[in-house]
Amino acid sequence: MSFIGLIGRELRLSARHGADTLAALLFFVLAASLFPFAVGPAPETLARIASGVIWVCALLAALLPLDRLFGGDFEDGSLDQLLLSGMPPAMLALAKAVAHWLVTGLPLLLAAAPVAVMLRLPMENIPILIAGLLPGSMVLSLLGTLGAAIVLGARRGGVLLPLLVLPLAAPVLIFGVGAADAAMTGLTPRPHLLLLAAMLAGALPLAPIAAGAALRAASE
């Protein structure tokens, strides 16, 4: 099976389980909607915390479908067939990460702008928020794929997965929020965005290789 064909397979499987994608998107919107009730409706307060709220909610929402990323294939034996098809395990993991971003990361990215407006983030700062979320969400998908591969087959893997991914994702969260906050205070967000791009450049080759090794170990 080719790399593109595997991505298409993952997208078709995700379409059959559309409730998972919808659940992640609804969680993102509803969780962000609760903050005005908790901190009050003052526009200045909401604008100050908007970028942090969006990033944290996006991170948590991206974690929701990860336990199914390899779980179904592992249980029905499809993972063994994919590994025996001749495709390198790293390419298999990369295809899973791409599919996860297309199904989960991209919808969250599109929903971020309306949520930012709801949280009173200034309109001129929304492009900076999206510019940070674009590489940041890709890194989160790569890290989530790595975490899902590592806990594959483990007892209580669904509990271990967030504990493994969240510390790895902390730098992404820090620099993503830092870019939006810098724009709000009149500073340049360029250093933060460049660091996010550097993280993506590092995670793109390394995370699939590590995830592929974990998949190979889980199948043996």
Second form
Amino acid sequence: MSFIGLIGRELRLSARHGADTLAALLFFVLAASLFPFAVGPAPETLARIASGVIWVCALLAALLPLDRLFGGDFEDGSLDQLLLSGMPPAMLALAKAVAHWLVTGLPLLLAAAPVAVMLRLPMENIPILIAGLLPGSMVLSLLGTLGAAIVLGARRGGVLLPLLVLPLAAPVLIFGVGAADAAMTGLTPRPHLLLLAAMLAGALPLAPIAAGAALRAASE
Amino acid sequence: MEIASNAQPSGGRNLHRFANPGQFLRLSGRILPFLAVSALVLTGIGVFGGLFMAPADYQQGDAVRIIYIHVPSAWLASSAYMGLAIASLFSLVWRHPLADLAAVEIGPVGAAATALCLATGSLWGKPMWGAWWVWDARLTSVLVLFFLYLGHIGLIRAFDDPQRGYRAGAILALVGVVNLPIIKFSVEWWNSLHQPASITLTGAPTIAGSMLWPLAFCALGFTLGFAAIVTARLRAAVMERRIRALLLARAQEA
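Shown: the form predicted on its own; wanted: the form predicted together with the partner chain:
Full assembly next; the chain just shown is listed first.
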């Protein structure tokens, strides 16, 4: 199976389990809309925390489908077939990460703008938030794929997964929110965005290699 | 898959795999008492010197004395992670059975050192910075290190087949190495409340000699103590595997 073919397979699979795919998006919107109830609807408070809330909720929502990213393939033997197909395991992991981003990251990115409006983030800052989320969500997909591959076959893997991915994702969160906050205070978000892009450039080759090694270990 | 290893779990083969660890048991049994005693003596001298002989800081007063615990545990926290990463590399590349066990056993000790570093740092921060905790680059990166240790401890024990746990834990440990340079350079890259390093490989230390020598004793004592605890844990783990292999062999004969 080719790289593109594998991504197509993942997209078809998630289209046929539409409810699972939408659940992460729904979680994102619901979790973000809890904050006005929790901290009060004062516009200045909400505007101050909006970018942080959106980032944290997006990060947690992106973790939700990771449990099943390799789980189904591992249980029914498709993973062994895919590894036998001659495709390098790193390539397989990268295809899964791309599929995860298309199915989870991209919808979150689209939903972030309306949620930001609801959280009273000033209109002119929304493009900066999205510009940070774009590379940020890609790094999260890559790290998430890595985490999902590592916990494959573990007891309580679903509980373990956030414990492994969240510390690794902390820098992405710091610089993502940093970009949005810099724009709020009138500073340039450029260095934060460049650092996010650098993390993406680092994670893009390294995370699939590590995830591929974990996949091969899981199917031994 | 795992069929090959399940089909012939002969006790003899398992024991053969641990022929090298047998040598480790003999060697470490001889070294361990020296390690433990010298760790206790050096730490004792260092703590005594730090508490009673070194002068109080002209700005920080007696509160500075926590440095004799804080700095050695911080060194230990990151060098133990380096040790974990090296053991993981051996485990992943050469499938060395001792490295597998070392990765399992270093984790909790390193996590304890990191917890000690965070706790003493917090106690030191309250009188100096006026807060138990600040979200500073150095503190945050050490906290991430602590979480990485906890994740590794959880992961490596979460598989029914220990070999799978070793592989997964090794990959996680190697991925987490990216955090080490961040910890090291966090006080230089960001404006930090945390002071930069006083002791570097190049250049003279920016700490008075009367304060430096107890610190050196403590650091050496902590390092030897870490080595002693890990060696003892490793011996226990090897013996545990041996007992299991022997019981397995006996069960097969019966």
